[in-house]
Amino acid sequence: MRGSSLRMTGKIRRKASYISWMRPQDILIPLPAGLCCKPGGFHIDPVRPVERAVITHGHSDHARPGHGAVLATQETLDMMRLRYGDNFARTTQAIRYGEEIQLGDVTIKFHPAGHVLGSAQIAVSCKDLCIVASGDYKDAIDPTCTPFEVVPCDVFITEATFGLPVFRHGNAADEVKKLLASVALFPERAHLVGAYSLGKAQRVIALLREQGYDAPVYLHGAMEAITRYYESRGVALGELRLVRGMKKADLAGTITLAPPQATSDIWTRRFPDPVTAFASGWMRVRARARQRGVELPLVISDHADWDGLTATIEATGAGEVWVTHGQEDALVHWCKARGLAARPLDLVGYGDEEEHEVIAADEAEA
């Protein structure tokens, strides 16, 4: 058990990691199935079925069906049920933020990751060594989920989706103001906002409400179940309506949220002269926006940008950093230049959920 002094300063924690008799790789090791904790008998966000899985959040590249037992927050378990059905795993167990559970020879504790509703960082402790697997995270304000919590540790495993200095997301509220300005400028046109169904869509709606937009927000059918679930967990999103059954003329001047791929197919023909927008950190890259035919790029991301990644690494006080899924090399170089031990994990099977959402056949015409 660490004393409070170890949690107060990163400098003291860095010394602690080097006097420990246990090495980090004795606790967690990357394997083809994912990050494996052999002394605990589990994998974190495994990409193939395993006997025991500990899941950071509900996005499909991290939360997959077919495991024997799944441990996650209640929200993540519920998201998995919505997507995969009740039998997505043989057994499940919910864990709360701040709750500790002993698994084999290690103790695990979940902390908020600020990525989406129910997302968690997983602190794995054994003897006097603590490793934190961040999953996906962001340090920006988000009214739809519990804020990110810095967790002091010896080894920090960080994502690097936007791990290049060019990626600085800015204020998401300013991007929503751009959307509202466009709606005011083109009242005869519908605005279609491509956004991932879990997390991004609900955040955009909440940001619209914070800016005083009180008109109904329309949803593609693929958005409904998860968005209604957010509401059931106390996230206020205002009046929501499905696009299904609406007359084309009645959608002029409205805002509709849809999965990214729906904004570029025949589904859009039901809207009057639609303005296509896309809410994503990738919209910082103009070539990406042009490639997708996006008229109104909105730089809104549920991942930490370069400044968020580097600030978080420093705040943890970790003396060693493992980097995964994203721009690994740049962040590893940044760490080493500051005297931190760092390496890429080279895990495969994780991607940018914002661009790879699959719409079910019964939702394609929603």
Second form
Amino acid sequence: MRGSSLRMTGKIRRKASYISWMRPQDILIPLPAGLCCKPGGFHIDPVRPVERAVITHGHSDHARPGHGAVLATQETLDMMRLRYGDNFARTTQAIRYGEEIQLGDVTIKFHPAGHVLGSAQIAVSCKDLCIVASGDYKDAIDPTCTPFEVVPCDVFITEATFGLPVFRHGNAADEVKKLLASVALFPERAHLVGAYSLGKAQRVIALLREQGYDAPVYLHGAMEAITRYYESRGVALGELRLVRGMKKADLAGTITLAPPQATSDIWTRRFPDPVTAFASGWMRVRARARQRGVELPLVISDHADWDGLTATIEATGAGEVWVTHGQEDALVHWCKARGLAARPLDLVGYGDEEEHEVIAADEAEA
Amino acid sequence: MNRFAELLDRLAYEPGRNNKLRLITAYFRDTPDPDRGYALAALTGALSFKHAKPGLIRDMIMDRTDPVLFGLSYDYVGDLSETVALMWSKGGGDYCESLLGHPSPQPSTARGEGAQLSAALSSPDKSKATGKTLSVPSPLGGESQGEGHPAGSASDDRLRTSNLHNNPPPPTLSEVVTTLRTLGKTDLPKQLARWLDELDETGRWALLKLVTGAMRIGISARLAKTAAAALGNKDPHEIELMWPGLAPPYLELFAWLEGRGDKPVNRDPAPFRPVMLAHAIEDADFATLDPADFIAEWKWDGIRVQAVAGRDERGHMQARLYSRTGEDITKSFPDLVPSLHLPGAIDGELLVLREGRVQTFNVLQQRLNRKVVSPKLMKDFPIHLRAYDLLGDDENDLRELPFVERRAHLEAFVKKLRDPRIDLSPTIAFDSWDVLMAARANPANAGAGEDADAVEGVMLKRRDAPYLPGRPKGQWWKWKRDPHIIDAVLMYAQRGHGKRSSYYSDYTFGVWTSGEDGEQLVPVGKAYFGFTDEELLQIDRFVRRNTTEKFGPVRHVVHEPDQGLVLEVAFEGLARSPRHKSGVAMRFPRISRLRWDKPPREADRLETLERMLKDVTAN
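Next up, the form predicted in complex with the partner chain. The previous block was the form predicted alone.
Following is the full complex, with the preceding chain placed first.
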């Protein structure tokens, strides 16, 4: 069943057939390099170097260096430049949310994905058929990026990172309250919060500020550049300091954001009796938290939870759903139970960053 | 309930004892009566209601979820209570409906727009379903009729509010406990469903753990009582003493702890008395001690217990067996109860005796942590109490008397008991430390005879020592036999927890054996203490520099004949174990020295351990 692109007929065909002969797989097709749009001559979030790349957001599993031309939001381009240097692509072009561009036989339009700063869904239209490649997205409120927008379409390509009904992320503010309660209870200890440095860390800081926490927040060095970039784009994060050079005793009672990998390594020895927290949707499952030695799991995710995924699929009105990176099986099953045509997209190279991320490239998300 | 759930949740992840105490004490401070009292009851295992069986929970979730999605989720999560807690969708009888109409967990404009769009775009049968869920959800709708009102007026209030609002207030812990006490079996599923609707994920998880009686969060009753004591800066022993006289929700206990009430009196006829403990003696100590001041006896390798009997108001004899921390363990040893037929309090060691011979700790272990004590178990592992001391004789408290006088009382008491299951721990005659050292080195020749294998060492007690709680300096000394020692090779290392989470501090070590591929190392044990902080740093550095492979949190450390780290491992005993590849299991292994000087090829062999095993079983 997997990968059989010819099964995709049903509603789309019926709906579109009187206008067009086009099938969705004629517009977008999964290839080893990534999702390829042949009539437009580009790939979306390619995992291998290609001539023309359209990129949804700045996480390193989606935004890779070495492409010819790159089309993305200004923020995504800036983040790539920050990480890969000025020559990460031959040419770049910035596009705004709501802006439309004609590429070959197709029109593409960017819409906010609510995932991280600059993240976008890409609507690809050809004649009357519209496919939305949503990249990574979340429909929960996030003070650090433009809110997710539902884009009506015929085919919706959704991620499935948290595509099991056990993943319900709840209110992120409550998780931050949990962190603050712990800081109040253990004022002589340092609180180390593992958070991916692109997006999650800034969101956690913003949530802390929303709760009225106005003490300096400390940063692992690997987070500095991207966090300063967020500030430069108008995201207010309050007073930030680097951990580097701090005396151990002075870190008592403080909160430090660090790449997840750093929270269980030698680096932590500079902190007084640290409490290890981790902000991630995975923290919903106890075994996952325990496996990582996390003492204070914070369920804060930059991906839609199960309810968010299913509500979004419904809301797009798409008759066909392609499911990628994550728990495809459950979401495909859910779609089919609702009479929607659905299939897993066998794209590799996305979303498995959780187990493999290292400090140098920790920005991959979970 | 949600606050209690938060506590359980946090405790489940917290590795440090002191931090656990802080968390529990903070909970007691912030939570009003009677909730905190029921929490204390839950943590000390003092709550007993008919537990919901896992089968019931499974049936409940099957009724309201898609079986395929449940299967995938359960596979992923691996724990039934947790899966149900996470998957539970409010008010759903029909899963299709509940999936469509989930209430948004956070205010999300996007989601709101989405819902409208969905209604507009979806086919007629879909909009019907959506329409249903767009109307004000009534989680308890249809259930309020014919409801048994088991929780009384509180439950009625909730029913009413729940019909007006989307989110009825979650139940309090007290409400859950008191309702469950009186609730009939047939009403249980409906009541549980209502609570599950009202609680959040963590609340549901805690509720299911509570009702299925499977909390397993690493909290002992003792720890919970210590946390309660900290609320009023009291000695936990005081709580231990009064505990048998208290009942949930412990209003008078908390009143006393907060200085609002008198100290509760324990009217228990067989109360626990705080235990006196010994210090380990060092070589240097002997120079300052006079042998004439001390009585010596064997240190038996069993379980230290306090066996107490007394008459209640109606004149019935009540007998209890307490662990050294004051936990009531009578239920595990019903075969000893008839022997405690005289009022008094004996401090002694629990042992297994077969044909008059003391068995090793490995044998005794078969009787520990059993849920059901079968007649066969009692017959195959006959329990015995070897008496060290007498703390009370009928109404008389003997604890102020010097040890030598208590010993005389004890001898008379044991004689009067005339019970084959209770005997005296013999004293060891000695007039110099050298004589005692010889006895310790060879207990078999110094009076312990065939029981020598169950001797862990020697106890020294000052003749004039009163029975004092805790570990008073200079009164009692323990002088353990030297542990067994082997040289083993470090094979795998794992990160520790809590403070040690940045260190590789859990070590799997092995010894040589001849295998199919020639000489190879076979793991024989794991140890995570015994080393100094400085040594930990050294091993950690070694592990990081000599890792050959990583499996998740485990590092495979180089262990070749000429490359690797030899650890001197000390341990107390050895048992056969079919569960271990090597066939042996060590008791209380710890790292006693780092043998940087020794190449791995010179480490010990499995045969050495097997020989030790034979020596033990042959005796």
